[in-house]
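What follows is a single chain, given as structure tokens, in the form predicted alone.
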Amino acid sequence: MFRARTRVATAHTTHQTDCMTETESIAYDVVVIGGGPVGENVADRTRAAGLTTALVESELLGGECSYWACMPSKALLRPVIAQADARRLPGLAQAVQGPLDAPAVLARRNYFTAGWKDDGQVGWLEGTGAVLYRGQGRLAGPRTVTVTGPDGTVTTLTARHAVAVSTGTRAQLPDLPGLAEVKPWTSREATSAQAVPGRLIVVGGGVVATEMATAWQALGSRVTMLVRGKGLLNRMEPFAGELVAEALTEAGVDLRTGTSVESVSRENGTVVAVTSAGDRIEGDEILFATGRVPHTDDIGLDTVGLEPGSWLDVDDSMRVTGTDWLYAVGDVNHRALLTHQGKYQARIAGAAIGARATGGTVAEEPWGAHAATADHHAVPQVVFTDPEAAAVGLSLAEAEQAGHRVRAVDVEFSSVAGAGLYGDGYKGRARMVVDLEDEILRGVTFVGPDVGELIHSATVAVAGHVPVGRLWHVVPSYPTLSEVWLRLLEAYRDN
């Protein structure tokens, strides 16, 4: 859970493991392993249910999203997008033709991470009444967690009702000759670097790759993207990746698709990547954005009969299959690897744990407080490139593969009056995937400047199974980008 960071250090009484003996054991109603936004939300909800809660974190409270993912990446990207928007506006374009002030952008990014200090997050957690343990948390049998502190001291925590694993994911690196010696960037280094590399090689074509290529190219790097597949953002509609690829190329990125990396090395400080085509690509740094794996390899899963390093299967209350006390919330369950979906799951899990602990009924109906359903069919995502790409629900291909009888309806944003107000050359497209039997939307995709602010309306339509006939009565304001809804409905009616 991201909260604005206070600039004043907050006094706190964090439970430090370095003052405890190896034999000490402390009981709580709930123990949460992992203090990122998901773990924080689990702790918040179980405390709200009146349950004593311990939260274990080995790094910074606030986790990946606050310090190495969502917040720093968007802080890097916001000036890039603002400048791109300004350059499309006559009367303003000439004033913003110069390069970005890279040191100022990096300093603002540092502000959003609070300088990689978590005092503000600790103060918030203490306000909930949860207790923070700093160290490596590991399962040590049913309802038991050991915490190895920074000095090696081990504390044992027991959970009367539940243990929740919210340890997230880490970057997946390929098995390439020379990779370890190169010391490649992952998403962490890409979002926390304190200087702009002169030349950056980006390996991958997904969200991290496209966003970081966008950011560092605009900040002054010469970026080369090496993409093994045919295009970018292959989990979205094809036109999303096509429009983003076109914009990256226009911005100066050397984009090479159908290209894999065979080996990497450092020669006198320079990174050399040899591709499947036999090309030698040189750079000052190389970023591998080639997927994520569950951060579950060293949390004691073997002590409860589960496989270390595996994704954890759960039911809709986030309880791990085959257990009545273990929960896996957020990325570790592989349902939807997005911060906002993990926080949604955390609210569900916290409510379910609270209900079960107090003898209440766990309601499992689709819209109930104890059943996660929005991480199945109505998952929204925004890619903060220029142009932005935003989608919710199923793509056309996914809907057809799922057996739905559907039709895709496309319109260009050039048909929307509000798009023209964004400046010359606004380029973008919208698609809705309509279920022809139920007359509801199975998915919606927008690509264009500022379309991330449109996706929640689409999420309401998809999650709520709003009939197409009812959408005609949802009148968009004029002249805004939201008029694209009217254009989509007209195209569906007329074709």
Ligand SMILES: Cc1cc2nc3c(=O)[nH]c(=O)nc-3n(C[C@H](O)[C@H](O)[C@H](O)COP(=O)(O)OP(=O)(O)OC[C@H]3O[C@@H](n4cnc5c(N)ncnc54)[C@H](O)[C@@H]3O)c2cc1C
The other form holds:
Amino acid sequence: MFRARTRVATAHTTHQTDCMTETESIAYDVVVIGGGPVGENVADRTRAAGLTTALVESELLGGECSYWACMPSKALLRPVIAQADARRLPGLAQAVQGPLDAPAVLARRNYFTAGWKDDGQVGWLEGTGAVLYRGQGRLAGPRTVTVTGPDGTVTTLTARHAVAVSTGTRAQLPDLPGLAEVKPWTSREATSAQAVPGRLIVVGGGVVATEMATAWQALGSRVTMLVRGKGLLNRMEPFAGELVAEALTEAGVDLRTGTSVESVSRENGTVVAVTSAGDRIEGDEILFATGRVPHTDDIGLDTVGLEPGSWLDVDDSMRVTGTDWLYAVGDVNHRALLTHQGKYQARIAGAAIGARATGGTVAEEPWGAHAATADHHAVPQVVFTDPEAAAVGLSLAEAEQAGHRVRAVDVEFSSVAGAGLYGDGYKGRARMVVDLEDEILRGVTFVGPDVGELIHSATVAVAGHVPVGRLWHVVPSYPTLSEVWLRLLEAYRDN
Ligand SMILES: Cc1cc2nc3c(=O)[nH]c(=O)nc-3n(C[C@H](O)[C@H](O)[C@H](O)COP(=O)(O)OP(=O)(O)OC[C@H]3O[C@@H](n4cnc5c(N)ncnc54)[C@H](O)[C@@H]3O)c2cc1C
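Starting from the form predicted alone shown above, please give the structure in the form predicted together with this ligand.
Every component of the complex follows; first up is the chain already shown.
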């Protein structure tokens, strides 16, 4: 558990040049590549386990989530959702009929990204005792990482126990004629733009596309959504996408499903997208929210026998298959591309690295501290649209595909007294998927205003394998949205 400094001559290969540089090799117990929310948490946990830890970050400490994803997108959406909630309430609706103050919303979003500066997070990391290296981290063989700093200096780090890769993802762009010249928006521009485009074309129908269409339409853009599939949010129960699509259309979004983009161009400043239906859609900007690719093409995977550009396969302790020292944590392992799930994996990986480093055993049982078993059956997700869509575990179709004998039970939120208090326009639906073998829940989905705050109750039930019979004794407060649980249990009992 000490930090050794030795001077050695090391051969380095950067992506620009091959050169022989004399440099320091610095030894740590653990080296983490990528300082997003996940890498930060790995470092925090390995420090808590008493291990010396270096963390390498090439951009901003805090990662995509803090500056171009979770935080700025939710900062944009919060006023949008609050305004929609207020407009459903007689007595309040009249007071909030005007448009949002877009410059103020954007300014508040800027505040949440700390103006794209990471000083606060650097202070936090220093407090953990981990050492920050600024630059591009690359594997250079087993347990060895080179860091190419902003000035080109190469530093070599060696890891006594583990290297953890937490380099995340970036937006995937389709291979379309004319795309580069158009300068399309990705999630980065969609979350950091400083002005509201008059017309915005959104390509995609997943979480980023629906959230950003919700935000920018409410901020004043005229949004056209081009969705290749039949509907939105196709990883959730079908009614989630249907209710969100209905609301987006009511809000003024021109939603076109079953449509793909064939080509794009920019003519006198205007973006023109030609669709498979032969339509020419014009916009001031075009956002491609068409998936993510792993940040693994330039991290030296080939030096340890792995495929550059690939997602990294891991076991439940986040150790990369076929190695005893390399971990891949967060988005980069493709188990669940969500911050909370990545941070959970980080806690598990940090504990497992700590246990292995000190000669302890790593317990793999489902309730243990060293196995991220929730990734397999109890991942929660909230889509911050209006209405919100929140789900945990498996959808009905997924449960059936997995071979479970299940029954789905649906109720409308109109049967819940607490929902009525939200106003006349409250529309929403809930589904629980019950495993008929042992009467536990395989999955739960809620759609409706404010259901994001309800999903954790379902996560406890799904992750904890709480039997339906026991749920009758989990009494929800009156009159809250949580009483939807009673309606679900009654519907299960009565049908
Ligand atoms: C628009 C949008 C909204 C989202 N909203 C939510 C949400 O509300 N809730 C939620 O749970 N999830 C959300 N997500 C997903 C969430 O952003 C990711 O799951 C999360 O950021 C993953 O964290 P990570 O640490 O694995 O990767 P990242 O956050 O991508 O961080 C990776 C870090 O590694 C660094 N890095 C990469 N390569 C190198 C290298 N070679 N050397 C050094 N450093 C390197 C990067 O600079 C970056 O800082 C959203 C995603 C998007 C795109």
